[in-house]
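Form predicted on its own, single chain, as structure tokens, below.
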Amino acid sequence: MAAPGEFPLHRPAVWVNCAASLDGRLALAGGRRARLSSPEDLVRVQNLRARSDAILVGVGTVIQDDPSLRVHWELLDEPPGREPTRIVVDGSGRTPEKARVLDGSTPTIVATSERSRRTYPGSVQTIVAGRTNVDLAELFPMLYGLGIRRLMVEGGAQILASVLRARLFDRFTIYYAPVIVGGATAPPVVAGRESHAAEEMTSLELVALERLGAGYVVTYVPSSPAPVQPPAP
């Protein structure tokens, strides 16, 4: 992530974070939730949340896991502080009416598209970014305009794919749990389109690797663009 006080132009500093199995799965078969983070990693994640202005997830995560997206201050052994804004990317209005993110307990934004006709409680702010699906490249500058300077992206696989593929991030941290999930229906870290050639892959630069509890944490940043080769004489 950018150094303190320094942020990418026109969008928040974006920190992507997730936990995965050693074979790169975010959950169990069919997307059923798996607790992959160790106790030590849970503390790390809560520290990241506490330092963020907002936490962003996709509607699939809301439907599958019903997260609160709040900071668990008890894990940090700290008195409750300011809660980050919760952001749900939901282009078609699928967020369940009784989802915890709509409970009005902390500022919440639903990012949607022009095709959605869904209405939300008065405590929820709606941002339209995109015609049929949410365009994150359009959304992130809007969030910056709302004062969000540090954005934490937590998933799921489609959101991670969109952010990482478009290089709309400054730091990507993944906790690898010492387990194998396997199978065909467990969601991967990155969903979406496949890469058919080397130039279609997204290159990253490793900046840190550390043991944490039973697993380990790996941190990447976007790789620098490949240098332009001078024309042959």
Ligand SMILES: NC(=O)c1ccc[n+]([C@@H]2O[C@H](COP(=O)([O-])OP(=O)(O)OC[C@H]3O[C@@H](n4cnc5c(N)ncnc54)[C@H](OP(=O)(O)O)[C@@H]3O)[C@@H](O)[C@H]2O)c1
Second form
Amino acid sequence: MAAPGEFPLHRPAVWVNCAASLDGRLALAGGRRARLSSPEDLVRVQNLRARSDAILVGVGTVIQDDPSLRVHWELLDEPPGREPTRIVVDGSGRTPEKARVLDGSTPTIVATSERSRRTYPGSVQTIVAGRTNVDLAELFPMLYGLGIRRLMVEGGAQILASVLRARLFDRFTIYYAPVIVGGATAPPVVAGRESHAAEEMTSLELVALERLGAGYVVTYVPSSPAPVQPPAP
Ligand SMILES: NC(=O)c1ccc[n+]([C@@H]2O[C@H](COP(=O)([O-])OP(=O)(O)OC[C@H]3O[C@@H](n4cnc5c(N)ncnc54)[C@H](OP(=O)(O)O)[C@@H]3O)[C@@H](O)[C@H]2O)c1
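Starting from the form predicted on its own shown above, please give the structure in the form predicted together with this ligand.
The complete assembly is shown below, putting the previous chain first.
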């Protein structure tokens, strides 16, 4: 187990990626998984995964979707290569015992907090970063210290909130599917705290916009910290 402070104060290059409906939802009512990516977007995502040293998700996504977090090489026009390390952010040890990420098939890290007493199979490395929640600003330099240089963050809504609002990213790509989910319980792209004033919003800069199959892909970088001004009335 790694202790805070053992690693240099660098962090990996962080690429955040998700698929959303036109009304900005990540999933169906209550968080039920929605297959929002088009076939073309699935290939784009697998390319991103294949070029990452690690893929990170929150425990909410593991509980809801049970993803393998492996590269689907069959969708890429190349032979199978090295699998990225799987990272689950799980502050209290809620990862189900039978979750696919704990199957030992590829290197896996559970990033947890001091409040967790959970133990994991021997194939899983645990990293403690933070007292109650996982402190991502503490975790990312630890991952860099483990040799992870390109980190892909795939969600869900709470993790996206933490990474985007703390500006712990270099690229943020959303695939917008031409569908509307609606309702009140489908998770938004970004959950977490409310913004009550314009200066509490997080500013991004658009760097690319392209059509992909039936949908479109938008890429942003963090903008300068200047607050976004509300539109004139
Ligand atoms: N469309 C897409 O591209 C996409 C991708 C991924 C997921 N999803 C969807 O997203 C939904 C899951 O999102 P979610 O918000 O419920 O869960 P999540 O973001 O995957 O995980 C959130 C959980 O992680 C733990 N955590 C620990 N430290 C944290 C930190 N610093 N910041 C944020 N979380 C931290 C917390 O649990 P503890 O307090 O127990 O530690 C928290 O409840 C599912 O519906 C899934 O289908 C969609």
